[in-house]
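One chain comes next, on its own, written out as structure tokens in the form predicted on its own.
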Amino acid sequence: MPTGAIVLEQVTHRFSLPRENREFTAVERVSFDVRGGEFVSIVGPSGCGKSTLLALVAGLVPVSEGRISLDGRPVAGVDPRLGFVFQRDALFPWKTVAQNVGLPLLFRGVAAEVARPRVADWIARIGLRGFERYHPHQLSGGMRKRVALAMTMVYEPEIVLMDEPFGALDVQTRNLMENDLLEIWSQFRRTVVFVTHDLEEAIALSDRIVVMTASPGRVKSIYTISLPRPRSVTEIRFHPDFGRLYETIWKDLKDEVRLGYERSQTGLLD
């Protein structure tokens, strides 16, 4: 089995709502695989359990039913080979760019003489050479996202989970970050599972897209994105197959988005 492979088999996750004296099913009987080195995006309506799936793969919460395996081994807690990029950049405001990027190596006990050149290399890769001594409040939103990405990649995880990492950025900055991500991914070919609400983003980045139903989240369909690589997210949108892919996937997704919205309006979606 390729390094970094992920397999979800009939995965269900429930959690209790004590105030309502009931259980809520976030995802139900979810099955799909991610091959080693593959870039897979998960799309679906709000509340369908996309972020929950990442937390389950990461070992942050246990499955209620089913099984998740990484390279053939069942997930049992947080795997050190795995990295997570959250929606909000989790930078320490009192630490500099270099100190933030180096923190994961410090936590892993990497010797300073090994960590320093690796930190410098990743700061250069994300285009922030010269900003090593800056603090987060001195950086733009896009620059902070680059630091957060470097914090994950600096310890060379085999699997990278990304939970809407660029959702809060303006369109131009987002496109730059998406291209930076594609360049890094093409160089290192880590396994990436990417959650997004943006279908265009998912098509531009991915090898395959998993479409989720409205809550409880189930796999509705999986699409292969055969657009040529390497890609530029701004240019790939003009490829003749891009519009056809968008139209096909959106037809599959829009009913779930509508259903999710209706449930949220009537209080049926927690």
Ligand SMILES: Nc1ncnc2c1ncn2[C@@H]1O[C@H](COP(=O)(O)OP(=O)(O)OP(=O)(O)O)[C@@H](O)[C@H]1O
Contents of the next structure:
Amino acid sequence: MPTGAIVLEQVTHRFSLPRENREFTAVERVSFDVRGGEFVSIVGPSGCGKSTLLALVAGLVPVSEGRISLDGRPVAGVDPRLGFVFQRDALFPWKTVAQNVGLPLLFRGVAAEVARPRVADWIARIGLRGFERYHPHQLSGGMRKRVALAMTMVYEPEIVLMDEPFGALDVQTRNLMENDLLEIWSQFRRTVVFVTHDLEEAIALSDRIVVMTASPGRVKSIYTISLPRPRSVTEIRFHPDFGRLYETIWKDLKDEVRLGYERSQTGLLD
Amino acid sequence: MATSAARPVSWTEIRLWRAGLLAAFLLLWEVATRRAWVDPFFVSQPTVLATQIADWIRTGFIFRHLLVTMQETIIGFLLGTVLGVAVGFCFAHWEKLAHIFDPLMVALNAMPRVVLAPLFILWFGLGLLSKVVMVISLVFFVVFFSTYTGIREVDRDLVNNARLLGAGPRHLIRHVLLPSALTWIFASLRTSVGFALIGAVVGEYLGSHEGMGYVISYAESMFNATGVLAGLLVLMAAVIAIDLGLKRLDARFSYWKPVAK
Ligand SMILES: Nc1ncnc2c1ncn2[C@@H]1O[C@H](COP(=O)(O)OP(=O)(O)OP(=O)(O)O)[C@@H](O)[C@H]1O
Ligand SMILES: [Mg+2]
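Please give the other form, namely the form predicted together with the named molecule, since only the form predicted on its own has been shown so far.
Following is the full complex, with the preceding chain placed first.
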């Protein structure tokens, strides 16, 4: 039984807006659970609280109400068993590729002799051999994403949270990276919670999909994706069930996206 | 034609222009004073200035004073920088501290240091100490403000990422906060070094018996325009040399930044 189970019970988060002297509810009474080793995607309109939800799970932001537990233990602050790939890649610009990838091992006090081969292994795995001494600004967007991924995977966290990791990439690079991710995931079988705007991406990658409502984000529905594995994201789209799943979930998501959009428009008029 | 496709600048041409203009200026100056269009008593004369500086170099007179000024500048600069970084760090770390002392810092920084110099001399004597204090009072604020902003402006995602990657408070300072602040400190380095030299020279000028400020002030009291101008020229050369060095250093330390084009 793999570890890395996440349980969210009635999780609410309110941001305080001190200047306007009120609170803003970003996510409201969210409940779902993720089994150890499962790949779950969260989709929902922009601004519905997906990033906030991940930050809550990661312990970066405290919950206002409800509880989140990892393997039965409630989240209290940042948990080192967790990995997080940010929406905007958060590489350390003053460190080289090799130093970036090795940083979590350094922080965790892993001896240099142990760390070095592991770093080299991951750099090879993400196809950046020969770029060890480059700095992030010398890499392309896709390469930076790969480094961010390696930096998270190198310490083999039990749970990996990913916030639209491939959102800024072109379609080809994106498909390549999605396949890489699936391969890594099937090898390591870590729990993955994957936030995305892109329903196709979510279907192609996930075991289950959580659809969220427009802000304040609540769970609208949860779908199980029983497409066969191992998958290739480019080929799975032609699976006969893919289109049906897409249609069903999109029907559900569409209203929320429109609602979210309309609200953001009126928000601009305030 | 109003196309913006700029022709590449020819640096040889620009250097020629610079040299030509400088030569013309010196020539005009020389001729004007020789023909007595302008009294050399007030503006000296290029050839006289050159002889004066050559004389200073030959006798070693100028090196003694330059050394004193540099000593004050460097000691004051280092102490001011260390203090500025330390206080900037503490303020960024303990926000309450920043709130409490914010008005004081702004008020202190608003004080014109040149006017304070006589007080420093009164308190700390005519020697090295009063100049060093003067330099610190100038450098500290530049470094303090850039450190403070550098740490406040550090990318929140980077800090969060570091924490998730397992960074303790020490790691955070060493691998995230300091490197981030360093870019700001370096960005203000040329300003703060310039301030340091000004502080030292002004301090000497107002009360001292050695250093470049003293050389200039002494010449001034003798109504010796040549001495004043020659002193200024030497200072100028020193500043240019330091600035070149800093440019190199800056390039060395900002290797990870894309070159701004
Ligand atoms: N620090 C904050 N203070 C106040 N409000 C915030 C803060 N961070 C986010 N919000 C608000 O919470 C809501 C959810 O934000 P969040 O970033 O979680 O959305 P998202 O679903 O990730 O959006 P996107 O898909 O565009 O990334 C937004 O309306 C946002 O304005
Ligand atoms: Mg987001």
